[in-house]
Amino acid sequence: MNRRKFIGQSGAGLALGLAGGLTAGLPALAQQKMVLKATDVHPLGYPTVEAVERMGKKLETATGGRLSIQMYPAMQLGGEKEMIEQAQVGALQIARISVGPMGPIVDELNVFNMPFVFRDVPHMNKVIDGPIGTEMLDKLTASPQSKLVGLCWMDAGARSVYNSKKPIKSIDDLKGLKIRMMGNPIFVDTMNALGGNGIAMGFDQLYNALQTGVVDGAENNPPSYESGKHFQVAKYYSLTEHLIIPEILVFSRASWDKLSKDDQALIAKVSKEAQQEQRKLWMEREAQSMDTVKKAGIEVLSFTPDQKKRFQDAVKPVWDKYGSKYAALVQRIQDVK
């Protein structure tokens, strides 16, 4: 069967059953057994899928089973971009899904994905724990056009630039080099800013662009670098940090609003929960990742404060254009210690 297909059809079974105890009244609603579809791009054993199957087991041990998870990992069913799709119709339930992507959706959360808004990983942490993290997610659960709640936030680490061609010792070394950013014009015009020639991909289409020579390079985190398998067609990685972007667990508003008001506290609770055993999760997985690649022999090159200055400064043209707007939300940024 086509997987589309059978996305649809399982999606629109679980609406269908959903409906069903919803007309019985929600006693019969809540007795009724649920296992809840999520997905990642990630593989088994990444710290934002192992958070979210944390997560069921939570779930089935609070409710005797009768709610569960069952995880979809390594984009078993697409890229982001149809990920966000097959919740917003409820074809599946749960997705973790990066700023980057969500920005064209909710507006405000694109200020997460302005180039070194972050002081550093440590500051990104303290904002999105914050009023201003809880607001953002408020956000989009109150967005019409989004069609989905926001659970929790998840650590995604710093990016990075990475490519095939040559080290990149300074921002000179990235002229002219085809760099896949994720699908945000921010981000194209971050990259572009830089010296690069940005190209929007999806991230289910990257290691074949690496390898045929589509793309020069990519950006991302150690992690992503490490267990996509880029270190092996893009050996050398410059530690940039020009973005540090979270991402966010979302629900499908079509699954959400079929829930009991007790499921759905249930849910948000383990959710939270979920967001700081993912940080400690991303810590052990990072310091991991980049031992793997260095023993690989890939070479990974920091910068000094004003090698990173130079880096800085360049991106001045996209927050000219995209920064304006987000003005107060930034200074609050900034002021969070």
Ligand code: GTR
Given for the second form:
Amino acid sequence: MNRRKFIGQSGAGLALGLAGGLTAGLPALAQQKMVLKATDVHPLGYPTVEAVERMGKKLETATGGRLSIQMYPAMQLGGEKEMIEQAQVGALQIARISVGPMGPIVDELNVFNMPFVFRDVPHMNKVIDGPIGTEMLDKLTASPQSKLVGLCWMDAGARSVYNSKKPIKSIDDLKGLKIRMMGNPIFVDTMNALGGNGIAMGFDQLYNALQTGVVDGAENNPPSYESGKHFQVAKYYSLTEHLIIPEILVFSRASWDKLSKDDQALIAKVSKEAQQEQRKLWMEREAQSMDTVKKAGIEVLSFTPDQKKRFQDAVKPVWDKYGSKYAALVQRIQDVK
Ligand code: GTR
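Please show me the structure of the same protein in the form predicted together with the ligand, now that we have looked at it in the form predicted alone.
What follows is the entire complex, opening with the chain shown before.
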């Protein structure tokens, strides 16, 4: 059924192609109408969702409606693990996911999942816009086990801890709190090194887990904290900014290989544009989300540089365990000024 959605309606596409003045001599593929199925864990209006929908409009305009994107937002197709699996088999074409769950699939990507690897969000954006960003997308595409094509990066700001128990005023306050982390051992180790008790869990299960007290808290950027309504059940938010993880837009390799070279180039082009467009949307949404949660009475705490340094020092065991294999790349990341 999914396959039918992707390359179905070729009759309509052919009619469209002919109406558009194309000759019947063109390869059949170039004339097929394709609805690319895209998904995201976030709801409509979220910066990543909006950016992909805008990509779809551009594709429609550029191809006279032959290529389009159908968005399935808000975890309609499951959590990120399921999204990746469906993209890998070609059951959907475009998935917007965090680099977090991609690390276990393509190990090199894990360098972006290391705590405090970026100085700040502008540093991360400079890295993904530059040669390292391109290399990492190419590595994802070239990796046989990924079964995905890396299209572009998106901004997800910095992740900070929130919980339902007490304000985190210093690293000591994290002690013993059960904090949900994304499914990647680096994150669980990071939370444990910070003194909390890291628990891996899908984003799709998190609201309930917070509400029922299965976990005391989690960590995320302001837009996810706000749009996931987590602030309603975990009202203490402290700007630890321990992880700055870019998001990634991937395309199913199985589906990609069925596209014409021209369509591949067009999708690559609108994806690159989406990388910049999403960033603007992101910055606006981040400010709005902060505003929303503060107006709802959330206590947002920040740290002095000295207090922040305690968090950075505490994750040394994580760097000792995973960091050495990425040493050369980390150096190049640090050299990006
Ligand atoms: C969000 C991110 C999602 C997902 C989620 C999580 O910031 O946009 O892709 O990774 O975090 O915590 O699982």
